[in-house]
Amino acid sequence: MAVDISISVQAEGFDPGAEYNRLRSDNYSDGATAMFVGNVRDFYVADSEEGAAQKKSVSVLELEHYPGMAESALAGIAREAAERWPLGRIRVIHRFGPLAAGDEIVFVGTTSAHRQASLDACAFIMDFLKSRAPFWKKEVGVGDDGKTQSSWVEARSSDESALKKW
């Protein structure tokens, strides 16, 4: 049986409660179902001139993708996840544009059979997303000097470390 991959890059908002119920729907044989839902934090981690780490605000996290590759991108991790487990359907769906603190930014959601199959597939899907999808991330906040700043997210070396448990 082949899997049922849908994959979103888009501007707009989604609802998760709706996105799970997509992936119900009318499915009878899937007995397992994993999502995962990230959202923009209200503040990151910068490094001081002193070394020490420091708390930032953010109020805007401005997403920019390459578009079409970056669906290619999605779609092809999503698809070496349904070789490597017995999935039903896999849903992902990634923003772009600028978004506030709260706002969703990614949905991963897997169907199987059976759980770990369903879990392991999200994990995989969501590890090589961070790490392999063409989205780049501009934290915009305000500074202590009360002026807006804004910095590049640089890749996370632990991001890149959670792809060789796969």
The other form holds:
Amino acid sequence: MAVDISISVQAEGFDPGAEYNRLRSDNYSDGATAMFVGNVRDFYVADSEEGAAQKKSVSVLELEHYPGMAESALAGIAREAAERWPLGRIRVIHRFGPLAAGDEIVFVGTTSAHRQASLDACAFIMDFLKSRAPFWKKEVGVGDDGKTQSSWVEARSSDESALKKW
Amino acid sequence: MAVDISISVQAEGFDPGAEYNRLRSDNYSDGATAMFVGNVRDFYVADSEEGAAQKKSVSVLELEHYPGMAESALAGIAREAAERWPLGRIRVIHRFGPLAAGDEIVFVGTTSAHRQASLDACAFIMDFLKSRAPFWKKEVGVGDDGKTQSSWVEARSSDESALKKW
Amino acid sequence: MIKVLFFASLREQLGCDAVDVAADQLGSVAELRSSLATKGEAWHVALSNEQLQVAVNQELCDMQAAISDGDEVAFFPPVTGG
Amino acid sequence: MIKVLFFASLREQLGCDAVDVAADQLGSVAELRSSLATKGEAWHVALSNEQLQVAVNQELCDMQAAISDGDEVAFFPPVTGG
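With the form predicted alone already on screen, would you show the form predicted in complex with another copy of the chain?
What follows is the whole complex; the chain from before opens it.
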């Protein structure tokens, strides 16, 4: 039976509860549902004028993406997961545009008859999404001088090395 | 900072969407939320009179538990997870009593600043819950003769061996 | 007294969910189990199950665990929740 | 023509999100990159970044990947989504 894969790349928000309900709707063969949600943290950026001691709260996260490739990269990762594990449904949502602290950024949901398959596939999709899907984060804050400051988030080598275990 | 652990052993149903909202409420430090939900599958039991060819749909799953120990076992597993990973919140719900196909049985939710910590902790809690928390499943169905048939679910050695990786 | 509980298939096999047992001369779970096995054929058979698990005061233990007056001891088959 | 796209910090460094380049004599991504680097100092510096990634027709590739007329080639820094 083909795995039901649904991918969305969107500016709008999403409701993880509604996504769970959709993953479960008329799905009596899969007893296991694993989900991951990534949210904007209330992080800080260094004020470039004043140094690290003058950190400012980030008011907005700007998410840039590569339209077209973003969708196809996520679909490719989902298909790879569907080949590796016995899954029923895969749902991936990734937002772009301006996001505020607490906002949902990404959702990955997988269903399976087997708990370990659903959890492993969910972790696998997140790991590959982090290093292979064309999205870029920029933190935007306001300094003491009232000026807007922004900086691109640096890729972490731990994300690349996370792929080695799969 | 102490990890916020919440355990419920209950007959009532629960709403994974509401549990997600609670895990996220006023939680701006943890960007990662991992969740697992276990549901009753629409499985079959062999009709003991007619053999494997005459399988009947299971109408009810009966979940027996050891009151008191069920809660403390789940709390112990959650505390162990909180010692191993940098988590913000842990929520575990396990139901008991009669359940129908599709019903939620178990919820595990974890939040962290780190995606891998939240996913690993969620998988860890489910693995230990499966082999260490005092719950027992009985499948109840109705045969061709209209009589109720029931059988206790057998523990799987794969659940015990799943603990070795932690 | 020691409060002894039985769960799931074991409870059904014994037709009994709890018994109180005098603590005298019962130093370990294994001794309690042997003593209970003398209560009849069904008890002997059910308690001979190699896979039985035990909890003393709601903590999983092995059969060599010590017990004493006032303890709560539970016997049950391998768990199947989740 | 080859359609070339730039994203994120690279786009900002170049002050440019897309250029069309004649496909003549550009057999690989590496050759395209070298050609673009001659467009000025900012281009030379930005395109020298060892960490740059490239996609040809929306698939991640290495710098040796072949390109031809009609392709869409995108350069960008390491991705940071999720």
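Numbering follows the first chain given and starts at 1. Just so it is clear, the structure is predicted and the values come from calculations on it, not from any experiment. Rigid core (definition): largest C-alpha set, two forms, superposition within 1.5 Å.
- request: Superpose the two forms on their rigid core, then report whether the C-alpha of T148 is displaced by 2 angstroms or more between these two forms.
  value: It does shift by 2 Å or more.
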